[in-house]
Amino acid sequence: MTDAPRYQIEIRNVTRRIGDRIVLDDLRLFIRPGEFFSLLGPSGCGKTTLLRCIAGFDRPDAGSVWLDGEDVTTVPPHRRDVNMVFQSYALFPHLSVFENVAFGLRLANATDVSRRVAEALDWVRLSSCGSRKTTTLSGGEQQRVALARAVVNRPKALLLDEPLGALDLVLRHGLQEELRRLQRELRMTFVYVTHDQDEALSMSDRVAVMNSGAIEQIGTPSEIYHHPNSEFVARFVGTANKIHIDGRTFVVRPECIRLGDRPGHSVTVTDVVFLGSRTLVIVDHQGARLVVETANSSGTGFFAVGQKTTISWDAAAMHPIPGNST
């Protein structure tokens, strides 16, 4: 008996051309069986190009990708064992809801369809639409539905190309617990493309931050935010305010930095944006733009535009930014 590979997913030292430009640049990136792992960039980073490697839409020009130990690199996609959500849900409207998510499993002849199309639209808990059609349901329902059928014969690995943008700003965030609990209780990989930072740290057991064809961190959530290793991560993921102190550069966030309860930095305020249960209060220091995040429930009181204030912090709130200086 052979032991399990360690990792689901490898990407090994791949690299992708479309034209003249290099999309994915010796790309290098391991994921754990069972993980919820993201890949997070601005529009254009190479994340989907990324994504439709691994499901065998693409092909890359160099590198190879593994799936549980094997070089699928050359494999066509229906004889890759992942499957793949996309944002447009990718329904078939003349068919029932049942016939959706049973549709795969015909095509490949499995036995008991009936209760694998139940058990899989439980998971998605939408056991009592099975007869409607798709067209009936909402933008959320379809999702789920398209969930379904992804899950439903049990593949090594899901793949989901932002498949909640198209979803306002209430189902983004319902449907966003429903694919962690059923990324936890299926113990299935997921391989998640983002550009939404706090989908990304709210969901991923680990987040690779992408830029330009590159890999700049992989972390945890915690690790990415709290601990960037770049000034782009650490401008893309949450707000970054940038120090400069003794020719080095460090960041320290917004909810780190203190207004007007002991001595400090003398700054003017310049803007407050209220948002609920927090406020932004942007402030000058010498010519710089700083951030800072109140709760407002924490009795700091009310700012207002040109009043002057003081800002502090504690020396463990600032994180150097490697290889940057002034």
The other form holds:
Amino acid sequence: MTDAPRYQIEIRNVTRRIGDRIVLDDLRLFIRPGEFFSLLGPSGCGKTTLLRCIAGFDRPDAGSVWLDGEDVTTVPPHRRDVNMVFQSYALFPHLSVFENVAFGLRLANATDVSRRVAEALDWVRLSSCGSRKTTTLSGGEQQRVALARAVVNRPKALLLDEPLGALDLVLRHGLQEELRRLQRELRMTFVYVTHDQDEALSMSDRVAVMNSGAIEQIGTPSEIYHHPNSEFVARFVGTANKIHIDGRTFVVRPECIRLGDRPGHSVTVTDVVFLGSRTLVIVDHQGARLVVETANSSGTGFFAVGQKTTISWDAAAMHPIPGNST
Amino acid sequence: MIFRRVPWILLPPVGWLLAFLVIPVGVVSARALTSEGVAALTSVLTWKLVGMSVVVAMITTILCLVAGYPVAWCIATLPRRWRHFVLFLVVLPFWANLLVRTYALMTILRPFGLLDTWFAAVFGLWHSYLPFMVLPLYTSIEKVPVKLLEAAQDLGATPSQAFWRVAVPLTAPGIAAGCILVFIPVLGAFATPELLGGAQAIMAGSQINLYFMSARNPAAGAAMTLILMVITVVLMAAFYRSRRNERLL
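Given the form predicted on its own, corresponding form predicted in complex with its partner chain:
Every chain and every other molecule in the complex is listed next, the one we just looked at coming first.
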């Protein structure tokens, strides 16, 4: 059988200790070919270490890393068919934009270097910048050069370590779209490390939420958002209102709570936050702080601090949190 | 008001330059361009010795570079708190006078029958000038981000390719500075080749000493000095030119 392997990247029970700290704890993860996969978690959760284990810069203390059906645990980085986009870009300051992008091709003794570099610069819309020095580029441009330098080698997977972390919001949104477009056009596996939940939800096919060296939950953005399997996931991905009923804990998302228009739990408004397209109304329900989100087009009306009203939600909006929740 | 005072402020440096640079260089040049000086400038012996000195300086520079780069690299990758201590060890030999160290080398080399050879002269120069190579190399290697070497390997470079294609070009200013700092003093070196190389290894510096002290031919000594100065100035100019074009890290 010479079927294409089912998974592009397999992380099989990888443990990584640094000093006496366990950075990755018996972690299992399977990433499919052509998938936009995000590793989402707070800083220090091990997501970057995991990425470095895939790239080969870090070696697991236990377990194995498989790439395209092959065990690459002990293979050095230069012989792994994956490329990385670093958070700080890591462009070579002594080389032009063109030579930065051509770096991998020249090492591989590729024949059509200039055509492929031109093509890659075209993907990231920097066709006219080939001869410039990288130090004269803006942050966004540098990031796109780093992207071109990685994808030009047509790796089996592209590893992105918070690639947009250093950019401002407008630039981020633009580059997020470009990354998605590039990933669809090239049908390349992207492994995207981020601590930004909006970024992970909006870009990914699947997301793994990580917490202290372990994966809390893997699923599509919608599954992660609507069916968090732990309080950590519920709180890390979006805003979560925790509600206890009969000794069980449920999570209700702010946009699923209705304010005032029908009988329900009586609450007091404690704060109103205007956000442009929507308004957050913070209410107090028997001492518990709940966040309610209302679209500003829905005509729910104006709420004042101190006002008494009611909240209600559909049973379907209540997501049980399994296990012990503290 | 301040402009009036500027000349007075400039007096000490200008005086210093006049007394210790312009006047001596003028005297040397004037001596070198007398008839005896010109005779020395055009003699085969002079150019043979200058050529020898250039070759010795080049060999010493290359040896220092080859030995100094790994040392500087290792220091730059040490944990931060160790780096200063090891750098201190590198400059520790300076605490002993050069002559003392050279005499020490003599007693080491003599039993092996290596004293009074070219080998001894080059070995001594290598030993004396290695720190001048290590220090600028260290400053420049320390500034190379590890991420760049990782990026090179990620793109398919073996560790040695990453070294040659990324680390070496990025540390070029340090390499140039170290080479200049070793080459120029070795070119005019006198004591070390004299003591260790003996009669076999006569370099321009020894010959200049000979002209001035025993041969009573200061014009020939001045001529040779002028040649060494010109070589030095040309090298320094080339170095500053290259530095001006590169502002990498």
